[in-house]
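Below you'll find only one chain, the form predicted alone, shown as structure tokens.
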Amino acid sequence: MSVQVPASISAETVERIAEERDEPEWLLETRLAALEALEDLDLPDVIQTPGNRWTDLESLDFESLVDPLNQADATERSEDTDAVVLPFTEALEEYGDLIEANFGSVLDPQENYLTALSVALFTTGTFVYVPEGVDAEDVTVRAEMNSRSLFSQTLVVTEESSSVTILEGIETGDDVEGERYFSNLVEVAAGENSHVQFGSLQNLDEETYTYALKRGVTDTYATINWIEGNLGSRLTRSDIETDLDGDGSESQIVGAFFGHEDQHFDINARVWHRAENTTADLVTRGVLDDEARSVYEGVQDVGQDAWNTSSYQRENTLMLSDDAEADASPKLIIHNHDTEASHSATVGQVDAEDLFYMESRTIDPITARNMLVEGFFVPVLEEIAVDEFREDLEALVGERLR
């Protein structure tokens, strides 16, 4: 069933948006497609089993917190890198017809009616380049949203035997009251024999409501890390997946989350095994406590050109409540024989001899449960090479274990 368009939301009021940014013909009709196309789409699919529908995305109401006229972020940008890091405004300028030639060839900003509601309205966004060759720097892109809802666009292209480092971060500036929404789409094309490293931590306030799809297409050879960590906001809905389309293309899914209260994570991690000799892997570990809910699917799609192909899934959920909930739904689907695959789920609680011997060594119970879990995400903190990256998600799990 397609969700009501929000009165705020007029073809004028995209033409506004493009006006004032200056934009170009083709985008403002890439936005106004999109804006049309509203009427007809869905939301995101969500897990379901009989009777039940794990994640409730029909009750947002986007009437009250899409405010397109009005959306504020504060963004600081890398500016000593080899790497062409610009604000989409900027970029539209200097590199338009790059731009055009990847914007949506990668994520349709129709797939759904979150991605055209976002392709639409998006004010702010990121276009990160490199050329052929070039080993850039890290490239960190830390924001701040600032009003009622937020629509980021991020477009991520590399040309052949480049590699880049890509952080961004996300959370709630001092001045912002009331229930929100933020949405962020992320496209990355992996040129030839390209390695691209793409980490985002988002720790919005608890009165926001989260969408976030992020995906990559690799050319041969080419290599798109992903590194997904996710603390903040009431409820999140987080997409990560990659397209291995080249011969010898891998890419990794490092995925975190730590909720507590009532929040809610809706976590999925995607790969579809399109070409020969390519490989994937997907780890992901959460912890609840409260009365927090997780539901997690992992997707390992292998095609029938797909030979020699390596993929596997691990996820771990651990439990610090008998309220809180989580639910796992990992897949295999495996087109060719040539194939070597695993997947697997586990949820638990703390292990009560762990926490007893602990406790035998004059640990205190606290202190001794929050070594545990911080001992839980030491495998996933241990696959993220990015030394900033990983000091940040660890400083947040302790500031919440606290």
The other form holds:
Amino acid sequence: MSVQVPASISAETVERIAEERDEPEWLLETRLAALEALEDLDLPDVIQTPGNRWTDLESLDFESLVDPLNQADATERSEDTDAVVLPFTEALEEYGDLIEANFGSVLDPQENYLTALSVALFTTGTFVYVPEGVDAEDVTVRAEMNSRSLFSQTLVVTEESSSVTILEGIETGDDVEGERYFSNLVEVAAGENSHVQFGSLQNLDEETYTYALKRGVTDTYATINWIEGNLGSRLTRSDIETDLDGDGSESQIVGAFFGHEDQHFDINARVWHRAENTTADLVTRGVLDDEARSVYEGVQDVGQDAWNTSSYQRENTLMLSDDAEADASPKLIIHNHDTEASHSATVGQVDAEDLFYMESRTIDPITARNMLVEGFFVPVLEEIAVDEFREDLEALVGERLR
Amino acid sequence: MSSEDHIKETDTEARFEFKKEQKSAFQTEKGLTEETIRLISEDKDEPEWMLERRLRALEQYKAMPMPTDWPGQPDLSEVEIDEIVPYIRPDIETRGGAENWDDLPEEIQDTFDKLGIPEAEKKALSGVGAQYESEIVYQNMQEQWEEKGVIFCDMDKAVQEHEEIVKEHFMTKCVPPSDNKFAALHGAIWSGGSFVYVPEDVTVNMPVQAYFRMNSEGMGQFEHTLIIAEEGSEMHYIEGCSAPKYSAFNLHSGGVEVFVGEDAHVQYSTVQNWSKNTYNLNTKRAIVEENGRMEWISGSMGSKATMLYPSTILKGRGASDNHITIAMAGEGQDIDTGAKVYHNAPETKSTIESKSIAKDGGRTNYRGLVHIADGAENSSTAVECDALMFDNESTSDTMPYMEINESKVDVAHEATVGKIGDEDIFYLQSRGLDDDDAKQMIVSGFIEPITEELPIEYAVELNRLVELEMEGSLG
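Structure of the form predicted in complex with the partner chain, please, following the form predicted alone?
The complete assembly is shown below, putting the previous chain first.
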């Protein structure tokens, strides 16, 4: 089902965005092609079971959410690193050819309606480039959203045997009346034997609708590890995906979410094994309070030529409230028998015996519950190698529990 | 000869593959029109309300689109309803099924002899129904059950003789024709099948069996099974299916409705061995009252494509469900099967165990849904899917869906996919088994947790079918 293209968007809008930023011709053409494709594109797929559509994207009112010419953000990027870290627009000047060669190679701008909208209108984002053999310091990107709508486009290119850790934090800055829309596209092209860790912590205010699609492609022996923490937004649709294209490449997708009030999280982790000797590990843990709802889809797709694949997936949801709802669909699509694949998913509440034990140790019920919730996130936190990121996530979880 | 020996000593392929001359007393034209439905209803001398239900289902069928958008679903583009003969009444004297095998025409008698049905009846069953093409040709039950008020009869006969109870339960609250396109199709042209009624507190201690045989090329079989188990009763229903292979496609679209009363227990077992030109698109559903228990045991070996997800609605407090599923797909087969459970009351429990084997380019998929409604507190569900793959031409998918609207629950899903262990094979070979036997033994071991739940005759049958599927196909 395609969606009405908002009246505020036209070729002139897109041309103006590109002109203001003095962009090269190829990028303007890519933007215009995305704009033109809008009317034929569908919203991202949403799981549908008899009588139940898991996420309602159709009712998003892009007409009122999208305000393309008034986008504003305040973004800080770390400077003391031997990787190239630049605002996307600035990077075009010096790294234009490299960007042109990689832009859209991982993530087709015309993948769906929301990606096309994002490519046509983006005004912010980051370009990270790690040259061959460089073992870069951690890169941090702290973004504040200061407008009704914001479209961000990030590209990460790592050359042979390089490594980098990128941590992205997204929050709301200035108050804007009414509902907002944030779109975040991230492409990672991981070169041979390079190692990329991309962490993202989303804590936007709860009148924001967030769409995030992050996809990486691995070359031979490359590793892409994703960490994704989602606490903010009214509705979050987040897709984290890795294409294991190179022999011996690996990916880990670690996710954590904590919903309260009427928040809705649509969390997706997908991995495609397309080469030999690849490994994937998907770990997601979420907590739901009040009337929050979570939807999870995990896909492990093993191609016909993906010999000697190892692929694992775990998803656990903890329900703190009777009015919460947790839906999950972990999927295995296996076309090669030389595979060891498993997945598991659970939904439950705080263990009554654990609670009782702690209360018998004179811990009051609320503190006891909070400790158990913090404990529930430990298996995910343990996967996070960067202290700063782990502490931030812990702090946000702690805040929500108070 | 015992039925077990009979099964062992008869070449399995020969037992299923034989074809009889296509003889009928009455058959409709190909395709589906209002006129066809009126003809079927008239030929069966049905009450007006049943004709009306058929016609309404036909309208619903026409209004619904063919399912095409399920992720990874089997290709149904070949299924042209206008190409099949929906109704064939075999040439027999007795309507509603003979009570004596000897009263049947020789070729029909011979068919069921070859399938081993009369043998099994003598040994291990409380009653047998046998359907040939669109009609039940044989129906019999031991007298002791009749005396206790158990009814086991041809569905068409039940429409006449137990009209009120059928009218209340037939495709009304359990599987309405609006459920899906093939349920609607079924509602329009159903024919044959069984009606089972077990009165309060009666335990039918030996299984009742129905066997469905399609003999003609290009036909559709649409039998309807309605089981009503009253409070505190217990019964086990077994269905077997087969057909010889033709080049044109056959369609099987059965409907099964089970009403499990308070504290009642129904087990429904299926060993499906349709020929590999058959599309097997069924709707099976049970509604379970307080503390009742429903068990679905399904072995899907045959068919070109199967889409079957037996479902259970746990309606009463403390009701429980158990699904056991084995699917095996070889060359050209797409077996898309699984389970659906709706937990609509507190303290309900479900367990689903699925085992699948994909080889020689076949595809298996576990597709399942567990829904826990708000208020169904202290419910629990455990789903376990294991898949075995033989080669990289085959596909093994697992697509579970969980919808949890209640916090006081225990929900767990696990799945694994793997290949046959080289070490296991090596070990067995070191014990003097050849490669084929070793693999066969590993497969038998893989499905054993499921076969051991079946009565011995069916476990043997299932193992034989698995062996047959494995023969000569392993490299």
